[in-house]
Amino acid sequence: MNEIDLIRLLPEIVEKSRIQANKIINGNNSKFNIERINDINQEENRNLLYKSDNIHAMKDLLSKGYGSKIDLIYIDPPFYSKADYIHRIEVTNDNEKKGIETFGYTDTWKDGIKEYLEMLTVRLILMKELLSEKGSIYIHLDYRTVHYVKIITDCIFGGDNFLNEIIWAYKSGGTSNKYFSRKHDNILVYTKTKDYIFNPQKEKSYNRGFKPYRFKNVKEYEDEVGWYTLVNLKDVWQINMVGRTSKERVGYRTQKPENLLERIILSSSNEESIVADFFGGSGTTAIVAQKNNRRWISCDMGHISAGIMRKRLGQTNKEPYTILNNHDFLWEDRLIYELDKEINHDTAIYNFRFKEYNVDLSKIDLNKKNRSNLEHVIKSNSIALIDYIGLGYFENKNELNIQFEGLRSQDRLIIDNDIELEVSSTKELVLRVVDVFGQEYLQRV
């Protein structure tokens, strides 16, 4: 399809994806079993993690009430960068560090840029029903795609509405001899009305030559650069990559960078605002905004994206959540283990030894060369393939409530030898077991 045909779609598109928008909020809603996470008190929805369509989230959450209650959306959706994207798992394994790369999620339309921009555009426009009154909602594209969705957005929320394009410019590897080098993303921003939260960011703008200009009335800074002032920020922002030796890094490949979320979420939100990310991808979003005493929604389909998110909100501070998934609980007895079992009244103590764990290959889709690697991770480590572990109890039926975590860290499982659970006898305790590869499991104590 050349660029003239594609610019003469953009009304159909915009009107067909209105049509669909409106079929999918009065249709019927999606059934999501629910997993409870250190929710002592069972506190209803402060914050939820679904694995699914981001289409059935957020019609489940238009029918919760959630129409015109969020202030902040950031969405990070593919690029229509036409490209399958590798997830690499790091194994340490005979004191060696054993890589192994399996498919992570693809971005490649059968019908091209056209299908590309209707399934963003009906999902912008069920954004814009969950978006409140002062709230905002940042887009965040590249070049490839980035002038059409312009163009569609002024449509979604109005030109008027529209309040920034912000320049993310970073280092990375590649050059090229034959143009520029592509160093940078474009994020969109607009807001639902005139009446919107911003609070502006300070940065450092350096005094010419870096000297002292000792004005009246104006404070300058020193540091190892030179002399400084605070200014509002301004829309290009030189933020680092999350790289290869960052502490933050968890594998995923286009995980974005905390100090980038925190700068939105700061400026566009308020404490006890609630923040969503329906391309939740790494997780990113929420972990920056439970840090930040905010309200989080995160949405991701992939099974290797909800395992990193599962995981990173484990190694943050213990804030409640809810998963939510719709898709059936899957019983499979592959952990191996002893275990001791002391019970006094209401409090029982679990002493867990794990011993070997038995991953299902037939479900990773892996190389000659990766699956070499990952048969000789199992033959002598194979708990080295265990991401998280969960115990905990069910409600009822759809209702799991985990009430301790024991999570991976480096080559091993970090679990406390004596768990303590104040449990009903009447209640049948079960492992959450979730592996390297996103994979999840139940299976009775």
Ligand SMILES: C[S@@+](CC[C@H](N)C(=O)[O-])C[C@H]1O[C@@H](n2cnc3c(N)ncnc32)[C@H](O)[C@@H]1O
Second form
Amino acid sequence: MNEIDLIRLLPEIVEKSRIQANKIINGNNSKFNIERINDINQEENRNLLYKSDNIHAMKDLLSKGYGSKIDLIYIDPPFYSKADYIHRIEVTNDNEKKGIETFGYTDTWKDGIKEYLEMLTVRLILMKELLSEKGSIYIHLDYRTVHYVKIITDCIFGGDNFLNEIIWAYKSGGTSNKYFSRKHDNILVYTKTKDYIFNPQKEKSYNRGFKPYRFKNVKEYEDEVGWYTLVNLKDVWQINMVGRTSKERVGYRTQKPENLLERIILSSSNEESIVADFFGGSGTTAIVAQKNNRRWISCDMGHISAGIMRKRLGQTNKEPYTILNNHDFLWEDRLIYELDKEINHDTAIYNFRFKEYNVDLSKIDLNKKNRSNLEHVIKSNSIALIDYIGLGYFENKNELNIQFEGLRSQDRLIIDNDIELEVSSTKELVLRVVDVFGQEYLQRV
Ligand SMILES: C[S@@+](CC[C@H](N)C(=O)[O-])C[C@H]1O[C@@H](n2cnc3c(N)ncnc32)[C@H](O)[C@@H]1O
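Return one more block: the form predicted together with the ligand, after the form predicted alone shown previously.
Full complex below, order starting with the chain above.
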């Protein structure tokens, strides 16, 4: 399709998407299985992680009364890059680090940009329904589609409610001799109304010559570069990407830096606001929201992404959250262990010794080299493929309550040998096993 045809098509895409969004709002709900994590007081729905297509998640939220309740939505959807994204897992085997690369998520579109824009437009319409009257939405894109999406979002949110286009500039490897190296992304910001949350953030502005001006009533500061004042943030943000050696790095190819999300969250939400990200990826928005005392909603349809989010959340301060999954629970005894169990009134002490993990290779997308690396690990240390262990019990058929979490850190599962749980002895305990490929299983203990 040529550009003129595409521009002509934009109003049609918006109209069709409005009809589709209405159908979704009035249609049937998806059924979700529920997993409560660290939720001892059964604090209903404080933070939510949907493991599904975000269209089902948004429909579910609207039917649960979240319409006009979300103060901030940040989305970082696929950019129409026409590429598949690889996820890299590090595993130590015989003291040697092995990288295993597998499929992460796809950004390829059979029917081209029209299909991409249709996908995004209907979702943006649903997001508007969820935004509170004081709410804002940040839409993270790049040069490939930002100009088309700007026209669509002007139609959805109203050109008058367009607040900013933020340029996120970064350094990263790769340059070109044929064009200027592309080192920025574009973030479109809209508010739902004119009465929106906005907490101006400050940035350093270095004095000319890095020397003090000593103007009256102007506060000046000094750091290792020189003298500066603090000014309100401008719309060009220079923030480093998550680099190879960064402590934040989780191996998710399109992981965004916490600093970027922190600016957005502090600017456009307050403590206890609900902050949502419907293309959650590695969970950066949820993590930063949690660290800054916001409630959060995240969603991703990829297995790897959901697995990473579980682990990252387990490593952050342990706020309760609920996973809503529109797949059935899968019962398979893949983890082999020995167990000693001591019951003391209402408390039971469990001592697990994990022996072996029978990873299911049939659903994992691996090339020859990665398969061979993986086979090595399976032979010598299959437990290194476990990313997350949960221990809990069923409240009812569709509701699992996880009260203990063990996480893989760096490249091995860290778990105290003794796990103490205060659980009535009548409850049947289950193990939640998640491997590095995001495959999830339940086993009876
Ligand atoms: C660019 S990544 C987001 C990265 C994220 N900002 C981070 O910091 O890790 C986009 C994500 O959107 C997810 N995704 C794409 N289409 C989706 C859909 N319809 N519903 C839910 N998730 C989707 C992909 O699986 C991918 O993880």
